[in-house]
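First comes one chain, alone, set out as structure tokens in the form predicted alone.
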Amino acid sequence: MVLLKAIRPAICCSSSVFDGGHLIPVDKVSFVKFPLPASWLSMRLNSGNNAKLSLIQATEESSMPITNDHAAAISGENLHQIAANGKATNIVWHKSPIGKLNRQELLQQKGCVIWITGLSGSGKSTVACALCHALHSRGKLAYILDGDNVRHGLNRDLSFKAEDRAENIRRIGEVAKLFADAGIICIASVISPYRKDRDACRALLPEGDFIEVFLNVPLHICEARDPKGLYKLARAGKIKGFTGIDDPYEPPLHCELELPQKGNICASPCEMAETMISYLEEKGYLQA
């Protein structure tokens, strides 16, 4: 037979110790001693097929030291702060130890979101590449949330009416959100038609964290370039709900920054790149 020791897990506390089954506050930090009891229990395992539990000897190996910041994990003092959130009741927010500043000093950047929108044949998913390749050469952390791959899998429930457009940018900015958080920056190309929409996303991260960038590509042109045939599917009725065709594309106001569209003459996706890369170096993105 197979015999599993039994290990006590760490627990965290900060401001006080377990004595005999009470808190005892402690001035700094200290380690969690749990008495055990005089057995444990293990599995044993044998050759068939049933698992059966037997009782073995505790050791006792693991203590960890904690900081005042998680004295509520044990003593129950975040029991006030349970919440709602839409639907989800009775949930509270476990705050880690390592920070947003900890892993931004770690990968020596700033996490922020970088929000490229413009009408389907703009050139968005090809710019966010150039981006994140021009980033990547310079040993900066960044990922791309392009509209269509994320329809693939998290948004794969989602169609192309209004309510379903704006919780499929509404998950994608909550997504971006947590990137910058880790540290990363994040290059969302989604077309994002709807201002407010946009504006909600921008509104989750700190000031400054969100950075709009509107490919002002015409209509004319993107219908002229059709790389997926879509504005010809759109044309023909055969597409219900197409962006510039027969719904809206309401472009940024007060966006950070625009990469226009000059005559027939068109950036390339690189001087593109670079354009949002020397705004992020002025800002102070790609340093910690």
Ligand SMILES: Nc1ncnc2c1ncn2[C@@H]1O[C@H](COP(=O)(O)OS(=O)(=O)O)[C@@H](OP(=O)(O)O)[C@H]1O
Second form
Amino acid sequence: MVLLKAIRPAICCSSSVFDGGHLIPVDKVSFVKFPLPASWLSMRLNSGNNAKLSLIQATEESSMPITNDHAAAISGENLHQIAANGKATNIVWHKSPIGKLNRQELLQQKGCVIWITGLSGSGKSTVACALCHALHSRGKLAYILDGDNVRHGLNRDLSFKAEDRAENIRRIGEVAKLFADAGIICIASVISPYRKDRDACRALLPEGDFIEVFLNVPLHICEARDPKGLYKLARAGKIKGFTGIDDPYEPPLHCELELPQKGNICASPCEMAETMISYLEEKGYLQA
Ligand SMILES: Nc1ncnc2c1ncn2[C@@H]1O[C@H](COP(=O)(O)OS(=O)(=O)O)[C@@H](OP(=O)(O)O)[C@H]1O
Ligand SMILES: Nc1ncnc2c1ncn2[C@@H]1O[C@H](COP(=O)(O)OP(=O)(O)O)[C@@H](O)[C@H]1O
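Would you generate the structure of this protein in the form predicted together with this ligand, following the form predicted alone above?
Zooming out: every chain and molecule, the one shown earlier first.
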């Protein structure tokens, strides 16, 4: 079974193949639906000698101009297999005429994910805000996905048990990937205590685009800060499974940046933001 890709819902089935813009007749075609101008589709169908496709119904005229990219997609140059992905079957990637490079050109930056991991109270949210602010002042578009905040909406159904934390991180990783694809510098500030969950998010992105930043602040400092009083509750046994107390935190083994550097006194959030900006500049993310 192959896919014929169209501009809007690409619906097709059975053994028909477009090759290089020409329809190659095969034994059986059951159903094809293109949201294209009927005249254009008829022209394509008629161009094959023994085409066994016929236009059943013209439903609407597309308001979208047919570009070379569209034509290529429709003619089969970008065929994708109909996929089974997780629990969904018969799903097909739909390519947009405007891609990441176009958006990066518009924004004059490169999309990426800055993944800030560390204990509760290590300063993830604070440094994420400092970084976002510093980028904004330089005319760069950034967006923060903060663990606490995402748990107010998208991830409100998730607890802190290991499998829910994994799902929390998986979803944030997927959303961060979309932001990066949008050309945005996405700053994820989440405890993300498990190495394999962080590594799975890294694997979603092109090489280099996942920048893992370890906010290496020791537990005793985080606990002394305790801005929300959660450590106190955890120590009192009123919160079970609190990271660092009775739940694990696995520090990164190979992160791109570690803040503050081991042995140093805690840098200010602005200094840490500047360190991250220097990294982005050096790697070329602050230009298209
Ligand atoms: N059991 C337990 N363990 C750790 N943290 C807890 C827990 N219960 C609530 N909180 C609060 O939730 C915030 C962490 O959410 P995250 O989504 O970043 O956590 S995780 O990545 O899924 O582990 C975290 O926010 P930060 O302090 O900003 O890290 C806590 O305020
Ligand atoms: N670099 C820093 N130096 C000193 N205190 C900090 C620093 N960054 C954050 N803090 C303080 O630590 C506490 C926890 O910061 P927060 O950003 O909420 O951490 P997290 O998001 O990791 O839980 C806050 O009271 C904040 O003001």
